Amino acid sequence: MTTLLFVLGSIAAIVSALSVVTRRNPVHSALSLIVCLLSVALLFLLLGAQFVAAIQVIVYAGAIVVLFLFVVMLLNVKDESAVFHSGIAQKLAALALVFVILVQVVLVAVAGATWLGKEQWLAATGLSFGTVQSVGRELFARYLFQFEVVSVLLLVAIVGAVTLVKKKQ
């Protein structure tokens, strides 16, 4: 089940991608995106990162897809005619990279790259990584210090915000 769920997500994810550079509207892009992301982070989940996966929904196909959806809005493209035509030396530049990234997965697919299952993958970190419990404990014990550091300039980033708006009301 996890393997046909893997298979899946991936083809959904490979899919979506190529619908996101594909496609002439904006918006249908940018739920392509969304689709992408979420396929991502069900192959988070089947790794055991239920953390990285958590925020790859909350922050990426949520806060950051809505920030480009309002992007989109404001611009209010209208006129399609205006799409980039690209030369020919783009298009060979394009060719060449496709080879090259081609060739490197080849590559290591015929030096014999491992897939690791989850147990596999977790016995190999030596720890369980991206689960919400290793991630705490990493945050609150080993990194403590430049989490407050980091919460307190937040704090200052928040009330300047608000000082700033306030002077121009």
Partner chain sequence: MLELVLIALVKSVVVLVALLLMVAYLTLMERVVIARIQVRVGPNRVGPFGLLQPIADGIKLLLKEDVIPAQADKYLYVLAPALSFGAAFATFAVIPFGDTVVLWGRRISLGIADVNVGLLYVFAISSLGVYGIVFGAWASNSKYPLLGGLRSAAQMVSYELCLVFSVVGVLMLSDSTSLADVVAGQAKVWYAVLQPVGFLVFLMASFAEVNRLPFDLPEAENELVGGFHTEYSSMKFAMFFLGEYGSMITTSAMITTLYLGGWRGPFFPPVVWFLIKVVAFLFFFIWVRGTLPRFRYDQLMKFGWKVLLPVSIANILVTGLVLAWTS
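Next up, the form predicted together with its partner chain. The previous block was the form predicted alone.
Shown next is a single chain and nothing more.
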């Protein structure tokens, strides 16, 4: 059952991720992005990480894609090929980037397993790593300093956004 759901979820995630970049219509891309994020949330659920899954849906599938759609609808972009001309250099750079990320993923997945040994993987240490309690404990006890630093970063971003939007007097 779990394996079947995992296979279905991964296929859905990959197919929808591909369709995010291949759709000409930006609204269809956004819909594919939602499907992709939901299938990743399903993968989190299969790992027992309910909290991470719920946050994935609330923050990414819920709030962020709505903002994307809001901008797309305001600008009323019907066909993005009219807006973006991608040259040969851009395509090469994109390919190189994909290659680097792919190598990294394979390194983590294959080499990481042999270096660390399977027991030390976070997902293998117990089924509770993504519940509300464990995430809260890690965030507010072990990583409190990092957590506060990130919140300062977010605050700076908000101040930046407000300054950009503010009308010149």
